[in-house]
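The chain that follows stands alone, in the form predicted on its own, written as structure tokens.
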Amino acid sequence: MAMSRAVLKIAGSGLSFKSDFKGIISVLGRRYAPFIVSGFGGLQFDCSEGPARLSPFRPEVKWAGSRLELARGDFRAALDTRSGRGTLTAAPNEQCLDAFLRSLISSLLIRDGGLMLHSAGILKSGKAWLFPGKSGAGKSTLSKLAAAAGAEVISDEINMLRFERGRWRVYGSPFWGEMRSGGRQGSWPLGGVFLPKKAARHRVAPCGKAEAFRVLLRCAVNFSRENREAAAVMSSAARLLAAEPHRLEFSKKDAGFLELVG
């Protein structure tokens, strides 16, 4: 049997997956289209395929070292981040590697010192700003209101940074919620970072950082249990706090909010 190869570049990490059974390569191939890139570099997964169990659903991350540990119902995977090489053994569905790779990258983030964060992303102006929140905070009613405007989203759901050079810069995704687009690449500095509530009218108002620093640490994706990963968290998100965060009440009736960001 021929060995079938798939090579995905998200967030800035390069991913390559290889396995004699197709199943995996060909829903990476589909799922992921505007993520797929040429070449050979980054970390290397040896992947097989397993059932798909539905327990646990919660994926659990261990590190040891340079070794990560991830792990579902679904998937099981091992790391090592010196040398690059892992495996994969997971269910060839796209709810099954979409865990996986949620899991997988916000757990390098992490460890380089930068988030997976529930929001809105977008862009204007070059910049991508985002608007953190939980589910029913009007992450996906901005994007939608945004993207009917003619603005572009980076995703209604999960956006991705990291501190390079001194600054933030938010990564395209594949992540997203209601607005289920496949995203694409790209990456931009982060322009500000807005907590959404919905209002009568469109307006922006000052909003206390310590506020802010819990909106984050709610919205920030991080599914280890360790001390090292929370306090990593802890310092993204206090250094993400110099960009100034600013509530946006916004309307449902138009894009006008998109006048005040910026």
Contents of the next structure:
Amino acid sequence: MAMSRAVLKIAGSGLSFKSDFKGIISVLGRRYAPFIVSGFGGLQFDCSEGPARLSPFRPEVKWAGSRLELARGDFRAALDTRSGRGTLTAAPNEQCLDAFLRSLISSLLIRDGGLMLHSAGILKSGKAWLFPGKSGAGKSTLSKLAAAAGAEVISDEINMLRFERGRWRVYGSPFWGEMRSGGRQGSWPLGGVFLPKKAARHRVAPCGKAEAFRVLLRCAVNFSRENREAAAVMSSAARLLAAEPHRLEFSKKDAGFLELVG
Amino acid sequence: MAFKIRKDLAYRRVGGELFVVDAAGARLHELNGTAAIIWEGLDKGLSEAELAAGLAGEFEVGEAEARADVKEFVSGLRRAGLLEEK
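Can you switch from the form predicted on its own and show the form predicted in complex with its partner chain instead?
All chains and molecules follow, beginning with the one already shown.
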């Protein structure tokens, strides 16, 4: 049986997967094509295939020192972040591998002082503008309006940030909502953060720090039930407040809100 | 019986409000004003009597009223499962 391999680069992390079975590797290659890179390096997972059990559905994340364990009904993974070596047993389908990668990358970002955020991300003037919100807040609506007006959307659902050299950078995302795009590699300086709210017309209004912090905490992706991770998310969310989030009221009629951003 | 804040809670004060994350219970609690002051006092290990004395001094209310406020707040925190026995 031939060994096959896929190497991804997502949010600055190299992720190498090798397996005796083609299933997982071919799903990764298809689903994450824009994020496939050549060569090796980064975190390395030896993969095997497992059953597509649906329960439990919520990923469980546990840290023990440098060892990270991730599990859901359809995947189980262990990673020694010090050696960069790990194992993954997963069902060879997109839903399973998407859930695994979301839980893995969100966990690594939190430990690195970054965040995975439920948000729309839009590029304008070389900067990334984020619009955090839970389901129904208008992330996909904003993204579709922006795309129709010619703006590039980073993701309409999940965006990833790292704090690098004293500044936030937003990374290209393979995790999408209704727009179901593939995304692309790249990273851009954070331009600003706006809390979206559907309204009759476009308007930017000030936003209190506590209000912004509450939204950021609720939108941060964190599957861990551990205090250390919760504290790290709070710390990153507080640091993100330096971007002075505003409230953005937007109309579903057009992308006029883009003129108010930046 | 004396109580203290559970060790596995993370909290942070932002914009005058105190946010408490109960990661194990996947809940976010928000405290403001007096409640936040009492929380921070509990975190410093102050007793209910010491907390009441501090509040009475700061807000110019009688000690009995302050003690009742502290007692009620601590009971609320216990019901929310945020405290454990010392």
